[in-house]
Amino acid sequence: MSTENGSAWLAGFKADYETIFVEDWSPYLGGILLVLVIIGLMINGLFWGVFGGVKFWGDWFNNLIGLGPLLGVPQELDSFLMHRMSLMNIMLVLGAFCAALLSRQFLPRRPPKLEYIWAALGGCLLGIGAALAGGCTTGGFFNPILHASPAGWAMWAGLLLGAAIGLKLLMWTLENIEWGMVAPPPIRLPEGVLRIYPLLGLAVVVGVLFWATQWYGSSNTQLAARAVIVLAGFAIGFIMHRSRLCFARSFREPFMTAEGDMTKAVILALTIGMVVSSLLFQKKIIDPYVAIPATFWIGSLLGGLIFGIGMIFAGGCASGSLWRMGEGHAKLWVTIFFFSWSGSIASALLKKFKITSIDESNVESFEKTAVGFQAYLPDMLGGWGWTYLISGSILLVWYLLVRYNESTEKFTVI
């Protein structure tokens, strides 16, 4: 009898572990948790960004191969762990890696040869698009919308168009290119390695908590501030992996399969995030302009279009590529390499030719460039009433179209 009771309570713990760490979370839950982390960052005077860290890695590489001085890339750069967005990206990958270990889903995955070509091409387009838009789907789309900027909506329109064009182009290649389509044999790891995955994942969690605690208690104020980023980046990676949350899918799936769950999860996250963040801005807890790119509307729209095409070939956007790196996808490592390299080159050249450099003659309180300006709806419209109405209306129309498409498949392009 006691043996049966022991087996029962062990089975209960195992069932809970499976529910939390193995079974996929709903993307709606993932979207809500992601927004909570972002709001936590904002309360601490920070914001979530990805492209700045990716471009920083490209700056390092360009200096390493001697291209940096020609492009005008700064020669004295922070370390990878001291640069705020670089650290956040590294922690995002580590959070996803930990989640993949706990769920026993980590596995080195090799794609067909052609996929590496698409990763390089898509990564280059991601870098060019993000440089024009002043950010990726995080810093150019999601964050600006949370910060009440129409720049996010301009990039949203570009992303929609880019995703549709990218899908048509990708389908053409699938029908006309046969080289490199055979997948290599899957990598099989010994059963003994797979069995200790959860223990390795637990060790990563303990290590990250110890790291953050040490930095938070440090007398160095910079390290103490970075401790928040260590935890936030790790949490974002963990949440995105567990819920398979992906901005690229939210734009791609309605055009490809008409499936709309990921899109509706992003819409829900934006709705909650916009309302909560607007209260922070009205209480002047954070300056909204810190996360608004000076690219409304030309840079945001054109950058979104190029980025949208790129993410179809790359297989993910910036954050989606990072968390899949942590899961072991070789293609996304190639994507991020070319994303960072092209992002660094494109950003440097666009500034060199004064396309995205800040207009120093501007006397307004917001920044301006040749492709746009820092647009903040409450300042443009004289208050929050029209801001809520316009942003809420766009979200409602987006939801209605996605829901309609799920039933009719009217907008699928393949």
The other form holds:
Amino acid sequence: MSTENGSAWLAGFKADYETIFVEDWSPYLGGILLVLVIIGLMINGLFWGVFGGVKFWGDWFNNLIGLGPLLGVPQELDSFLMHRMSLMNIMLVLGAFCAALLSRQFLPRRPPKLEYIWAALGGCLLGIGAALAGGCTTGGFFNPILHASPAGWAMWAGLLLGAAIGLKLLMWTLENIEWGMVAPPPIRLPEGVLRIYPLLGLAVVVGVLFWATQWYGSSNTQLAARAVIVLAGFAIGFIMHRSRLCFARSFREPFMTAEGDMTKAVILALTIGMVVSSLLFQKKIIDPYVAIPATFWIGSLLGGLIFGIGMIFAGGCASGSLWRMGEGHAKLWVTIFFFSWSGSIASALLKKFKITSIDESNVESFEKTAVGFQAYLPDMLGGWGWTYLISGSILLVWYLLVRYNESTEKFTVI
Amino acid sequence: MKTKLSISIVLAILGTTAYTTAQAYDGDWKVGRIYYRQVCTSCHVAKTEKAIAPTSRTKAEWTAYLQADKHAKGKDSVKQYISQQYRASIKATNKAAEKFADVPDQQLMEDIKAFVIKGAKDGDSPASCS
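Moving from the form predicted on its own to the form predicted together with its partner chain:
Next comes the full complex, and the chain you just saw is listed first.
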């Protein structure tokens, strides 16, 4: 009897473990949790960014191979854990890795040879697009929309167009290229290794909590501030993996299969995020201009177009590639390498040729470049009323089109 | 179940937001940025061919420097170059001085302080996304 009772209570815990750590979360829940973390960052005077950290890794690489001085990359760089966005990216990968261990989904995955070519090509396009748009799907699209900037909507338009073009191009390659299409045999791990995954995942959680606590209690104010990033980056990676949250999928799927769940989850996240962050701006908790790129509208639109094509070939955007890296996808490691390298080169060259360099003679409170300016809707429209109306209307139209397409498949391009 | 959880999370966000609304920040770093670049930096470059970046000092060093108010190793004061009188003297040739000609001295000093602290070596302002 007592053994039966013992099994029963254990089964209850196992069932909860399965629900939370093994079964996929709804992307809607993922979107809401993601916004919660982003708001937490904003309250701390920070914002979520990915490309800055990815480009920083590329800067390191360019200095390592001697290309840095030619490009004008700064020679004295922070360490990987001291650069805010690099740290956030590393924690994102670690968070996804931890979630993959807890759900027993971590596995080194090797794609067919041709996929590595697409990863390199897609990664390069991601780097060029992000350098032009002043950020990736996070810093050029999601964040600016949360920060009431039309730059996010300009990149959104470019991403939509780029995703459609990218899909067409990818379909053409599938019909015309046969080389490198055979997948290598899957790697099989011993049962014993898989069995200890949850324990390893738990060890990672404890390690990260210990790390963040140590830094938070440090007398070094810089380390104390980084503790927030350690936790936020880890949480973002964990949430994105558990809910399979993916910006690339939100742009790609409606054109490919007409499935719109991920897109609707992103729309929901943007709606909640926009309203809450607008309160933070109105109450002057954070200055919106800290996360608005000076790229409205040419840089955002053109960058979005290039980035959109790139993310189709790469198999993910910046954050999506990072969390899939944590899950063990070799293709996305290649993507991120080329993304960071080309991002560093493109950023340096675009600045060198005065395309994205800041106009130092400008006396307006917003920054200007040759491809746009820091556009903030409440300042442009004289208040929040029109800002809510315009942003809300675009989100509503996006939702209506995606929902209509789910039923009719009118916008699928393959 | 999921709907209830989602509603709880949204309420938590709004609660956190309401809790923090009492905070405010001083100094407009964007105004400070314009003045620093176009008056301070342009003059330094013209006279010494060397710009002084906010990242060249820590937050504590910038605070101490501005508090000591000693410019050019004590030869004159920082406040002097922020003053309305100085702005009036260069506004014919300097767009930033012209734009902020009537801003009170102390307010402009706070704006500049906000900018250099934000961009200091150990400043915790968010890094640019690009």
